[in-house]
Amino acid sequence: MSKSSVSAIDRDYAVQLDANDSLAQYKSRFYIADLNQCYLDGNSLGRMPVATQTIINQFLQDEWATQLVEGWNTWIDEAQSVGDLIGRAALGAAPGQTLAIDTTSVNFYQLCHAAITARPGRRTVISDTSNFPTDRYILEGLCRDLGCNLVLIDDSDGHEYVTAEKLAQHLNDDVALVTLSVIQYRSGALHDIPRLTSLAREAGALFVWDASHAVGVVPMKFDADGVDLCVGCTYKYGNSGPGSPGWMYVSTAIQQELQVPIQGWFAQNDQFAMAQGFDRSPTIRGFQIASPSVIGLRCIQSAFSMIEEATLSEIAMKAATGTKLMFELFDHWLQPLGCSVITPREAQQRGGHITISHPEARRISIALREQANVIADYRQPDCIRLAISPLATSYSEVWDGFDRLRNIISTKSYEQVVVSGSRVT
């Protein structure tokens, strides 16, 4: 049987893709305690690689057990190597632009700080509502610091998604700064960053992208599409882990251009010297703070090794046809359902997740782990997130939490559940 002459809420649809699926072999390259679970919240934490665990072992036996501080002979410059490893794996940028280190919120302030005060006389900061979080309030304290405007583009209708348009009628000889995210977080749609970033350089401006929604998942060509500055992390589709180390891009074009306000001991050009005065390195260590976290970088290693290898062409070419089975099985099963959605269908215009809304969505969440054994994640104010995570997510696997959804919000199972204290959704 063809796969043509299989319907897609056909579980033999699903089957089928994955006997064709060139990356299949990637799922059993994770630990995966529970094999009846459908883990669909990649987009938010990705699996753990097995070899991470080999390797962070090694490191604690073979290194730091028995070198000692002998080690930093070799650790010293890992925040360069391994972003150098990021950058050609999943950034489509040349060594030396690349620093993988400290979380995303420090290097986003870093990078954001730095971007405003290479433009003395403008004041104006440009981002969106729908923006992440963690990034808006950071404007809005550096805003606050030095005395700048924070304008935030009202894209909360829709896809949450900011076009050329929007971005040009807020575009003058005032602007600083614009920072967007690659992908947004909530809707999950992907963002045209040659042509913001285009239009900002256009009016002076430097930008800032934030990708940690997109690296991992999202081919991108950061070098190719003059980008001056990206921030994002690596424990969502990168698979690196909790709290991994983040990582920072700043293009060598601009590199001499730009400082960071915190002038940390790596950055200083001749580091041993201990001298008085800072004297910054002209290279990409010139951003970097303090030490890196080694037993971080080492899970980035592992991760990002597997991402080279498999190729961000075939991971994204798999996140499409994921998230394109998503919304084959949405409009037969959850549209009916009153459910709808609100990332772009185009797959063009997502990465590896989709969201839908639905009145009921946290109760529907917390069902869905409680009582279904799905991991998916809520967000305010009624969106469930669906991702496909393409190294370690089968097409089996969405079909299946998708099937399980259904059946929750078909028998409103979900009325049982009560909403507990956590924090976390």
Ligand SMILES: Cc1ncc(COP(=O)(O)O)c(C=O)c1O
Given for the second form:
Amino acid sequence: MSKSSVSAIDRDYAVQLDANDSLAQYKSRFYIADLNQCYLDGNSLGRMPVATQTIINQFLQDEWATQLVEGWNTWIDEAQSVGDLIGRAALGAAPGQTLAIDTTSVNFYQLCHAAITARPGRRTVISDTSNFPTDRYILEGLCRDLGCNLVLIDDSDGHEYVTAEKLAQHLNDDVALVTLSVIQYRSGALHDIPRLTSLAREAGALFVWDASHAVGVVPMKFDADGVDLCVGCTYKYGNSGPGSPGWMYVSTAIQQELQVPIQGWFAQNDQFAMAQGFDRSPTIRGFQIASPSVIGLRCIQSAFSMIEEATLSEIAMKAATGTKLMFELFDHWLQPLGCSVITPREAQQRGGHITISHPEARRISIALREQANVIADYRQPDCIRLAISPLATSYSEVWDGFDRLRNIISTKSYEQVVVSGSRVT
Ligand SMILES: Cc1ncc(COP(=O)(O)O)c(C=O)c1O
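How about the form predicted together with the named molecule, since we already have the form predicted on its own?
Next comes the full complex, this chain leading.
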């Protein structure tokens, strides 16, 4: 059967995509406890690589248990070497500019504070209303403490996409910092990194990107695109586990210009001299606060080595094909049932997830888990996010998940759901 003779609503279409998928073998390198489950939530917490279990067990036994404190001779600079791996595999970043450390939120605070104070006299900070909550809340606190004015571009309509024209309207010589997510956490819209970065730079401002929903699924070219600063996590498409360390990228070009507010002992040039007075390391270590989670770093090492091996260009191609399949199934099945979609249709303007909206999204997302063994997540007010995590998800899994979703909506079986009091959605 040729691909063109089969429609997306025929399961064979997805089976054929799997048969031709150059990344297909990677799914077996993840731990899958329930083969009947459609896990379409790798954009929230990625599946666990099988190798990670061995790597962590070895670390516990051969390093922590046996080497004890002497292990620090080799662990001490791992935030930098693992940062370099993330930079190489996923960010288009040369060595010496990426640190794997702390949480995305802490890194965001550190870099935004440093950026604002590097532009003395400027008092405006720009972000958008659809940005991830932690970013907006941290900016509120920073602006309060540093006496700045926070301007949130209203992009709550449509795709939650900040165009160059929209940003340009807010730029002037009072702007110290612009910060946006590379991919919007709710709509999945992918911003134009080089265009928006250069606009902000022309206005004399610094730009901090948050790439949490982009890292490991869309290729980024930070060095080539002139990105100054970025943060992100490793537990989504990075498959490094719940609470695994985040990362920060600081381009070599501006490292000397910036000082983060928490100047911890790992940033000290001669760290073990333990001397009086802070004398910052001139390298990326000058941005590190303190001891890294070595277990967390090994989880990143395991997962990002796989990403590097598979290559981000192949991964991104599969994300584009997988989300196209979702759009085709949406058009045939879900739109007629009263769903709409808020993710851009152009493959270059999205990453690995699409988001549909329906007035009963909350109960539908619970019914997906309870009645159909499909894991997706609900986001306020009426959104369901559905993702393909290219290394860990097959096309058939996406197809089956959408098939079960349309059954739940068409039979209205979600009406049986009692909304629980869980804090997590
Ligand atoms: C875009 C974005 N930024 C920041 C965060 C916060 O990450 P953390 O809890 O690791 O600080 C998240 C978490 O999902 C996120 O999606």
